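Next up: just one chain, as structure tokens, the form predicted alone.
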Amino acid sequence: MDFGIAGRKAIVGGASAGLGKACAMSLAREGVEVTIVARTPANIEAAADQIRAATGARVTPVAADITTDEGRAAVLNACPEPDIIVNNSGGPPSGNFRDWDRDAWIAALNGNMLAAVFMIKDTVDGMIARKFGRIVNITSSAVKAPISILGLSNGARSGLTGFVAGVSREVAKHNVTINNLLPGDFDTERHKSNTEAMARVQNRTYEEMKAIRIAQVAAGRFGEPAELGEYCAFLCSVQAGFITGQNLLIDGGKYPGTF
């Protein structure tokens, strides 16, 4: 299926690896000009030249904090007109609630919610006025089912899925959609961090607490990157018009409720 979207410009967060990279490579593959962020000027370079190797498209590393004001206005200053957007950042810390202060609960805002708020307002005027456009917040399966050791990122999320129930209301006659992406347990660094957490929480191994995991998805596997990286894509796709303000669950079936 062409996507139709070949030629557009995309700004891509957290791109330097995970499920932000997968998404980059997704769209490139579809010929869009991608622009992609994370904050290490080594790892964002890095996926640049993996990105271009692999799909021949044009890719432009950022090396930038995008939850501050000078680092969105440098990624803006690469891609002034994005046509797409992959709002992603890597949650916050786990832990007991018992134990965040005032500033974790703001840097967790800031990060998991504010970060893609003020995003989406720097972009959406000009994909109304270019009658296209495409946002994509990658959140967690955890705005769907909490999990305890993650407060933090159960909160903030849940903020931005708020809001985005409302504004994608709002501009959705302009052919501008905004979905969110909720990803489940799928192979990644944060995913591995966050089992490791669970482990010493229950007093298990590892090893154990992964089996555990795996055996609560109904696939029997944790998800690959690449995986979400497509049903990004296909969000961003001209057949992908009619979706929006949605939170669509990627999860292997583990989520057991039937809505």
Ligand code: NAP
Given for the second form:
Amino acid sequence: MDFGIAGRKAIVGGASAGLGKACAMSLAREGVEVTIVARTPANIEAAADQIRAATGARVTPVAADITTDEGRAAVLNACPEPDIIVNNSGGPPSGNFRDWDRDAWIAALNGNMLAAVFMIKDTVDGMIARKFGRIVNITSSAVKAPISILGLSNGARSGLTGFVAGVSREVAKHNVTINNLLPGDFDTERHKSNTEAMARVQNRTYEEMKAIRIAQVAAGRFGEPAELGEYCAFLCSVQAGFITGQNLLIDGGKYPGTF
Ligand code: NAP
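Please could you give me the other form, the form predicted in complex with the named molecule, since above is the form predicted alone?
Following is the full complex, with the preceding chain placed first.
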């Protein structure tokens, strides 16, 4: 299927590794010009080289912290009129809620709620004026089924989810869609470190914890980042113009509910 987005411009956050890089790769394969962001210069440049080599697309790496005003300004300077935004960065640390002070909560809100809110604020009116926009926020399955050691994530992402529910309905008539993509277990560095943290809390080895987590997934395996990247690219397609304000799980059937 031709997604009809060749020549469009995208900004993809947290894109030197894991899910963000996979989203950038899938969009680039569709002929989208991608501006990719991560904090570590060598890593984002290496990711840009890989995506260019694999797709032939125009790729602009930006080394910036997407959770700061200065970082977002640098990204928008590199891509002032994006048609597509994939809001993504690292997740907050795991732990016990009794140990988190105000600073820990503010950092989580900055990273997993406000960065996306401000990126939407800074770009959505241009999308409305150009009559095309696709915004995908990578959140987490924890929005539907909270993970206790990830309380900072559960809380901050729920705030973003509530904001998106409102604003997505306001902009839909201009062919601007905003959706949240909710990953379950994907085999990335972040996922490995969460499994290590769970193993420590439960006094198990990493391999034991990994086997337990795999057994919780109906598909019997962790997801490949490319599977999420392809879903993201579809949500950015012309064909997905009637999908908005949704929280879309991609978790290999782990979530046990009917709805
Ligand atoms: P990952 O493998 O750790 O990759 C994170 C990427 O984001 C890296 O490129 C990292 O590069 C970049 N990054 C982190 N903080 C950033 C910042 N402040 N500004 C710009 N770039 C930043 O993580 P992942 O597994 O792909 O996860 C992506 C998101 O999905 C996270 O929020 C995670 O919590 C969420 N999620 C993941 C899973 C899963 O199974 N993997 C499940 C549910 C939710 P630098 O460090 O160089 O900046």
